Amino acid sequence: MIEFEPLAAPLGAFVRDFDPAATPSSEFVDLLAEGLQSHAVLVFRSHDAKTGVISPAQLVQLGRAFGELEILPEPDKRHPDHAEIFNLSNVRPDGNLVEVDEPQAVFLRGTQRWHTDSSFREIPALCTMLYAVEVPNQGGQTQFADMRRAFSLLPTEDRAEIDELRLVHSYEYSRGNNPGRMEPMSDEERAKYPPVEHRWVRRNGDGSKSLYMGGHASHIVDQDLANSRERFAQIEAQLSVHDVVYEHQWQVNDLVVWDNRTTLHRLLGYDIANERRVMRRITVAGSPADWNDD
């Protein structure tokens, strides 16, 4: 049975004795859910180049053991055989690397902002699973920030104020805020993904509180946009200063699972036009029972 070994970092743990070929049992899922709540980021790493491989089908099987899987908004980035898999890659289907100004490259650069996956949904994501197929020689790490710890480090008066506020999360805003050229959303897409409101401070199942914000957060409800975004930037700028961040250096066949409810994450830059980076991502949908947003 799996065991957790805490990382030498502010958050996260290695998962030991994981067999990707085994069908996930209910006991395994319960243990993994407990580990996710405790450690927020779980790292599966095998040093065997053969047994460590996780196939697309196995990745989907693991995700489905936790619940329904999201189908993400960008259809051109979905895996051809498994629509639940989102290909985070700078490699075109023909095998060539993208140009720096292509929408695919622009989208990838957008993930370099702190964010939490699917916060633009009425019921946001539970967790994300990201599997490394190819990694660049330099750069391309993923950073994770413990937003429970970040909330606890705020001055008392700021915690009291923020605890009463709500944020507008918008896919149209975050997509339009990407650094470069992307196609504008259609009327159909805007209708499918309208802006939603969430509490700035999330109440977690273990009784803790965490800041719920990131790149999809457009502004504080009933407050000025510029002032809202300045406040977001001030908090995000303090994450590394206060040592609440784990930086994952990817190896081929790594699988990292993180809790979207209590963390923010971001990609660190790499040479998108010259270095291959191929990642497979699935996102486990949240549930109304889990999302206490009252």
Ligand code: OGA
Second form
Amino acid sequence: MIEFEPLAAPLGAFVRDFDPAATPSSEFVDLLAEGLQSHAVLVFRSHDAKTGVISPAQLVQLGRAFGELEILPEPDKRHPDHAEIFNLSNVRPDGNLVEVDEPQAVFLRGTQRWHTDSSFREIPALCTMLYAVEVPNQGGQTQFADMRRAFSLLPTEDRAEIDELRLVHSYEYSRGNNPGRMEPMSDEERAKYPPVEHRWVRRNGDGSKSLYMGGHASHIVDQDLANSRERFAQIEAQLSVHDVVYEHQWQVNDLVVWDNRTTLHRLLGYDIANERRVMRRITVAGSPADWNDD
Ligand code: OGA
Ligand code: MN
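So that was the form predicted on its own. Now I'd like the form predicted in complex with the named molecule, please.
Time for the whole complex; same chain goes first.
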């Protein structure tokens, strides 16, 4: 059975003895869910004896064992054989690298803001699984911030104040915020992803509280846009100052699974016009029972 070995970082653990070929048992899934709850970021590294290459089908199998998989809004980035896999890459279908201002590149820049996946949905993502196929020589790390700890480090009066506030999260807002040639949303898309509200401070299943915010968060409910965004920026600026961040330096065949309920993440820049970075991503949908947003 798998074992967790905490990383030398404020959050995260290596997962040892994972066998991607084995059908996930319920015991395995429970253990992994517990590991995710306590460590928030789980790293499966390939030169572990058993972990080798994880195939697209094995990745989907692992995700499905956890719950339903999200199909992401961008159809052009779906894996040809598995619609649940999102090809997150700076390589075009024709094999050339993207140009800096084309939509695929603009999307990648969007992931460079602190965010939590699918927070623009009514029931946002539980966890995301990202598997590295090709990694750049420089840059392209992913940072993860422990938002339970970030909440606990806020001044007492801020904690009390924001504990009862709600934020508006909007896909249209975050997408529109991506500077460059990204298509405006169609009426159909707008109807499918209307703005939603979530508590700013999440009540987690283990009794802990965490800040729930990031790039899809447009503003504080009933508050001024500019003030809201200034407060978000202040808190986000503190993440790199306080000791709440783990920075993952990718190796080929690494699989990283993160808990979207209790962490924010962002991609660090790399030379997208010259270096290849090819990742496969799947996203496990949250469940209404777990979300608890009242
Ligand atoms: C994502 C994302 C970060 C990365 O896929 O949601 O934020 O490092 N990716 O590619
Ligand atoms: Mn993301």
